[in-house]
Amino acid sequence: MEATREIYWNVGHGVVWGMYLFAFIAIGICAWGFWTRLPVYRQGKPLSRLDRLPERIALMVKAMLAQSKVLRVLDPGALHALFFWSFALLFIGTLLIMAQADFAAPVLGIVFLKGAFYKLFSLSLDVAGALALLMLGGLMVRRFFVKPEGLQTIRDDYVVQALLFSIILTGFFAEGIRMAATEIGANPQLARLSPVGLLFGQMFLGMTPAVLSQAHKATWWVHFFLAMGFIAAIPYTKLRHIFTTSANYLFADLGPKGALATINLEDESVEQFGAASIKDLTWKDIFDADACTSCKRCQDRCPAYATDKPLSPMKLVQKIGEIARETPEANLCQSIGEDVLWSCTTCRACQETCPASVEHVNKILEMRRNLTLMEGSFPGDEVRTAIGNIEVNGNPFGLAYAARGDWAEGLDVAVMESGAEVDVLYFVGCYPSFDKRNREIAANFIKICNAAGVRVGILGKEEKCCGEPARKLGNEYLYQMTAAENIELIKAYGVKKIVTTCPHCFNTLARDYQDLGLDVPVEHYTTYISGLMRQQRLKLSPEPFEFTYHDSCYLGRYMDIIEEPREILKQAGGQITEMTRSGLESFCCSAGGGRIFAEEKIGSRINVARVQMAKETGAPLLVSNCPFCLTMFEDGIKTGGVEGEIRVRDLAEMVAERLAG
C-alpha cells in the first residue's frame, strides 16, 4: 500500500467553504489591526527607507530565515529560532495540505502527497510540531520561572503563550485520535512515521469508532478555531512584531553607522529644532516601538541601565510608543525624563545587539537637540561652561587658542601655516592637545610616524575642537560652526590624508564632515599603523607583556575595527586577555555622547564597573585607543580602589616603546 492519507478524514470536504469564510475573516480582523495602526506612525515626518530595495528585500529574508539577528544571543536565541523554523514547517505543511486537497486534486487531480515524499513529510511535520512544543516550553520556563532580570511580563506574553501551545497541542490530539482510527492498527508502519502522533494516539486506542470520530472532530475545529484566533490575534498582541519585526529588516537603515541627519541652519522657515513632540520624530521612530519584541537586550548592555542610571532603551521606545498612541501633543522630554536622555553615552550597544533593527540613538540625539537648542537646557553646569569654552576658545578647557599646539615643540612636525609639504595631516583633538596625560599619546603617534618616515603635519593654533561632543549633546549649531572652521582650514592646505588618534574626531571627519563639504581620506592611527606594518615600513622589537584591551565604542561598533588593533599589540608582543564584554560588546567607559564634560551624579560610575572588568582578567595592564578612554580609565582606577593592580596605557605607548633600532 503506497504511502499517504485521506485529507479532511472526517470532517469531509465540504467543510472547505466554511474553512475559507472564517479564514478570510481572520485575515480581515488582521489587516484591519494593522490598519488602524497606520495613523500612528503617520505622525512623524517621512523618512526615505525604500531605496536600495532590492539589497533590503535580500537583508531582510536573511535575518528573518536565518534569524541572524536574534541568534546574537543564543541564551533565548536559539529557543527563540528553533520555534520559529518548527512553527514555519508546520505552516509550509498546512500550505500543502491546503494546496493538495482544494487545487491540485480536484482541479489538476494530482495528487503529490504519497510515496516517499508523504513519508518526508508526515516525519518532518512530527518532529517540527515536537520540536516547536519543546522550545516554547522552554521559553515559557523563561518568561514564568527563571524571569531574567528586567524582563517584563504582561497579558500578552499569557495570552499568546497560552495560545500557541493549545494550536499544537490540539493538533497533535487530532493527528493521534485520526491514527488511532485509521493506522496505528491497520498500518503501523506508516504510524511509526509520526512518533509523536504515534504516542498521543496510543491514548486512544479502545475507543469504538463513534467516539473517536465525535473527538476527532471536535479536536478539528477546535485546532482550526486557534488558529483562525492566532491569525486574528497578531496586530492586537505582541505577535505583531511577526510583521513588524520583519518589515523593520527591509526598513533598517543602511546608511554609516551611527550617522545623524546634518540641521540646515540656514533654513529660514524652521521653527523646531529636535523633537519636542511625537510628530518630530520619524514615522520609523514610530514604528519601532511595534518592532520591538521587549527582549531587554539592549537594555542587558546599556552601561546607563548596568550602572542604576535611569536610562532603559527599552523602555525609552516602548515609551514613544505609549506616547504616539494615547498622549501625541504631550512634551516628549518631559514625558520620557531629562536625566534619562542625559544618561545616554551613545555608545549604541543597544543598537548592535537589537534583533529587531530598533534605532535607539538617535531618538535620544534628536530630543537632546531640543533640550539644547530650543530649551537651553544641559545636564549640568559644568557641560555649560565646557560648551560655552569650545565656543570661545575651540576646546571645552577654555585654554588660549595659541598654546593648541605646543605640545609637539621639539618633535619633528610641521604646522600647515608654514607651507611644509607633508603626507598625513595629523587632526590632534582637545584631549591631546591640551591634557597633560594625552599630550604623551600625540607625542608616541609623532614617533611613530617619524619611524616610518611619514612626514606628519599639524593645524596647532588653528585648529579647534571636531564639535562631536557639542553636537552630540545637542548643539548642532556650534558643532557646524567649528566644524566650517576645520573644514575650510583644510581645504585651504590642500591636505591629502588625515589621521587622528581620537575615535570621536575619527568619526567626525571620516563621516559627519561629509555632510558639510570635507572629501579627504581619514583614518584612524590604528589602522594607519597596521597599513605601515604591512608595507614594511614600520617594524617592531617584540617585547613581552600581559594585556586586555578596551574596544572603543567609537572605533569598535562604529567603525568596525577590531582585529587591527589587536594584531598591532601581539606584533607588539602582547598576550592578550579579553573581558567578557569586548569587540562589539564592548562595555563604554562612560566619556561618549558629550558626557565627558558632565559630572556623574546618578547611580555608580560606568568607568569604575568597566576598570573592574579589566581587573577581573588579571592582566595587569589595560590598552585603549582612544583619549577619552584612557582619561576615564585613569580617572576609575584611582576612584575604583585599585591603584598598583592594574594601569591603562594607550596602543600608541606600546608600540614607541617597541620601534626597532
Given for the second form:
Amino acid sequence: MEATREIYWNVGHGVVWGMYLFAFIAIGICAWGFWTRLPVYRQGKPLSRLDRLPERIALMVKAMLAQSKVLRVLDPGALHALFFWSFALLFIGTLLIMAQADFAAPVLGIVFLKGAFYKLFSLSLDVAGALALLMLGGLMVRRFFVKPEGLQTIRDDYVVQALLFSIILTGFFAEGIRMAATEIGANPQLARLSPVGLLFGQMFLGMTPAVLSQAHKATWWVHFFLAMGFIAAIPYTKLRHIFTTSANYLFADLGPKGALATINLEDESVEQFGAASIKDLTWKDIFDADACTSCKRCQDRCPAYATDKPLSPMKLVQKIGEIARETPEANLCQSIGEDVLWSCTTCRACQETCPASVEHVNKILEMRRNLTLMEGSFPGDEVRTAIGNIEVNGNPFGLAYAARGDWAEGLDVAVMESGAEVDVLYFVGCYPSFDKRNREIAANFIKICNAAGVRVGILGKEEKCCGEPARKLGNEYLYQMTAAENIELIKAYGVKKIVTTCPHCFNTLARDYQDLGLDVPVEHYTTYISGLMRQQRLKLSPEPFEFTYHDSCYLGRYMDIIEEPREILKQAGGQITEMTRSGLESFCCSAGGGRIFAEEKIGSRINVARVQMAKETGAPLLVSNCPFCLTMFEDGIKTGGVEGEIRVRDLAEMVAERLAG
Amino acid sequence: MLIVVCIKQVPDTTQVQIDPVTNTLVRDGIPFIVNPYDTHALEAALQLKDRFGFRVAAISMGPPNAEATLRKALSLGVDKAILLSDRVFGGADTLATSNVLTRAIQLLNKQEEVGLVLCGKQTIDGDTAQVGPGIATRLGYTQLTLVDRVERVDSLSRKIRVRRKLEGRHEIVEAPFPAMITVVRELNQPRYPTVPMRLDSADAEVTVWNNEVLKLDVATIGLKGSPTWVSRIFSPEREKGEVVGDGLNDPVAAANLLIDKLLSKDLIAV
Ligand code: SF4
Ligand code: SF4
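For comparison with the form predicted on its own, kindly provide the form predicted together with the partner chain.
Once more the chain from above appears, this time first in line as the rest of the complex follows.
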C-alpha cells in the first residue's frame, strides 16, 4: 500500500466551506488591523524607501529566511531562528495539504502527498513540530523564569506564547488520535515516520472508535480555531512583527552609515527645523515602532542605559509609536524628555545590532535639531559655551584661531597658504590642534608621514572645526557654517587627498561634506598607514608590547574599519587581548554626539566603565584611534582610580616609536 | 514702550595680546564678539519683552562692520537695530560715546517713549563702566547699576525694582521709569538664537544714523570730544601667588581659607 493518509479524515470534506469562511474572516480581521494602522504611519513626512527594489527584496529575503540579523546574537537568536524555521515548515505543510485536498485532487485529480514524498513530508513536519515546541519552551523559560535584565513582559507575551504553544500541542493531539484510529495498528511502519504523533497516539490506543472520533473532531476544531485566532491576532499583538519587521527589512536605509539629511537652510518656505511633533518625523520613524520586537538588544548595548542615564533606545522608539497612536499633537521632545535626547552619544550600537532594522540615531538627532535650532536649547551651559566658541573662534575651547597651527612649529609639514606642493592634506581637527595630550597624535602622525616620504600639508589657522559635534548636537546651522568655510578652502587649494586622525572629522569630511559639495577622497590615518605599509613605503621595526584595543564608534561601527588598526599594531610587535565588547560590539568612550563638550551629570561615567573593561583584560595598555577617545580614557583612568594599572595611547604614538631606520 | 539696549562690538579679549614693543593691543586675527555683559542686558530686555510686550531697540556706536553685532541682536529678537556710525564719531572716549548714545536715545524717545535703557556693566575692552552712568546723567534718568536680579516690574505704576550686586552684599532698590540699568553676568543666561530668527535677521534692516541725523556738535564727539588720553597700555607683571594654608596636612582648612580669600577679593560669590 502506498504511503499516504486521508485528509479531512473523520471531520469530512464538508468542513471546507466552514473552514474557508472562518479563514477569510481571520484574514479579514488581520488585514483590517493593519489597515487601521496606516493612518498612524501617514502622519509622518514622506520618505522614499522603495528605490533600488531588487536590492531591497534580496536583503529582506536574506534577513527573513536566513534570520541573519536575528542570529547575530545567538542567545536567544538561535531559539528564535529554529522556531521560525520549524514553524514556517509547519505552515508550508499546511499549505501543501490545502493545495492537495482542496485544489490538486478535486480540480486536477492529482495526488502528490503520497509515497516517498509523503513519508518525507510526514517526518519533516513531525520533527519541525517537535523542534518548534522545544524552542518555544526554551523561549518561555527565558522569558518567564530566567527573566533577563530589562526584558519587559506584557500581555502580548502571554497571549502569543499560549497561542503558539496550544496550536502545536493540539496539532499533535489531533495527529495522535488520527494515528491511533487509523495508522498505528494498520501501518506501523508509516506511523514510525511520525514519531511525535506516534508518541501522542499511544495515549489513545485502546479507546473505542467512537470516542476517538469524538475526541478527534473536538481537537481538530480547537486546533483550527486557535490557528485562525493566531492569524487574526497578528496585528493586535507582538505577532505583528512577522509582517512589520519583514517590511522594515525592505524599507531599510541603504545609504552610508550615519547619513543624516542635510537641511536646506536657504529654503525660505521651511519654517520648522527638526522634529517638534510627530508629523515632523518620517512615516518610517513611526513605522519603526511597530517593527520593534522589544528584544532589548539595543538597550543592552546602549552606553547611556548601562550607566543609568534616562535613555533606552528601545523605549524611545516605542514611545514614538505611542505618541503617534495616542497623542499625535504632543510636543515630541518634551514627551520624550530632553535629558533622554541629550544622553545619546550617537555610538550607533543600537542601530548596528537591531534585528528589526530600526533606525534610532537619526530620530534622536531630528529631535535635537528641534531643540537646538528652534528653541536654542543645550544639554548644559558648558555646551553652550563650547558651541559659542566654535562659532566665534572655530574651536570649542575659545582659543585664538590664529594659534590653530602652532602645534606644527618645527615639524616638517607645510601650511597650505604658503602654496607648497603636498601629497595629502592632513585635516587636523580641534583636539589635535589645541589639546596638549592630543597634539602628540598630530606630531606623531607627521613623523610617520615623514618616514614614509609623504609630503603633508595642513590648513593651519585657516582650518575650522569640522562641525561634527555641533551637527550631532542638532546644530545644523553652525555645522553648515564651518563646513562651508572648510570646503571652500580645500577646494581652493586643489587638494587631491585628505587624511584625518579623528574618526569624527573622517566621517564628516568623507560622508557629510559630500552633500555640501566636497568630493575629495578622505581616509583615516589607520587605513592610510596600513596602505603605506602594504606599499612598503613605511617600515616598522617591531618591539613587543601587550595591549587591548578600543574600536572607536566612528571608525568601527560607522566605517567598518576593524581589522586594519589591529594588523598595524600586530606588525608593530603588539600582542592583543580583546575586550569582550570589541569590533562592531564596541562600547562607546562617552564623547560622541557632541557629548565631548558636556559634563556627564546623570548616572555613572561611561568612560570609567570602558576603562574598567579594558583593565579587565589584564593588558597594561589601551590603544585607541581617536582624539576624543584618548581624552576620555585619560580622564577615565584618573577618575576611575586605575592610574598605574593601565595606560592609554594612540595608535600613531605606538607606530611612531617603532619606525624602522 | 521701548527698551533701549546699548551694545558694543569688542575684540574677543581672551585672545588679545599686548604688543610688547608698541604697547598697543594686537587685534590682528582676533574675532569680534558682542561685549559679553551687553548680551546679558539684551537678554534682560528680551525677557521683559516676552513678559510685558515691551518693544526692544538695540543701538551700537561703531564702524560700519559693527553691523554684525546688531544683526546678532536682531537674531535674538530685538525689534529694531540702529547703528550709530560716522567718521566723526571715531576715536571717542567714554564721554564722547555717552554724548552720541544719549542723543540717539533722545531721538528714539521722540518716536516711541523710552522706559528703560539697559547696558552691560562695562565692556571687556575698555573696562571703564562709565558709559551707562554717563548716559543716565545726560538723559536725567535714574541709574541702577550692577543689577544681578530683576525683582519686579510694574508696567502700570511704571516702576522697576532690582537687586544690585555690591561687594559682599546685595541691595534692593526701586526706581520709576525712565531708568538706566547696567547689568552683571549673573543676571541671566543669554538665549541662543534660533535658526528662523537668524535667517530673518539676515534680511532685517539695520538703520544707520550718522551725524547728519544726530546733529551733534563735532567738538563734543569723536576724538575732539574726548578728554581722556591713554598714555600707555601694558601687561602688568604677574604677582607671585601666595601659599594659603597647608593643603597636604589639612586640606579642609586650606580649602576654607582659599574660599575666604577668593570671597574677600570678590573673585567668587556666595
Ligand atoms: S546611539 Fe548609542 S547612546 Fe545613542 S541610543 Fe543608540 S546605543 Fe544609546
Ligand atoms: S529597537 Fe531593535 S534592537 Fe531595540 S528592542 Fe526594538 S527590535 Fe530590539
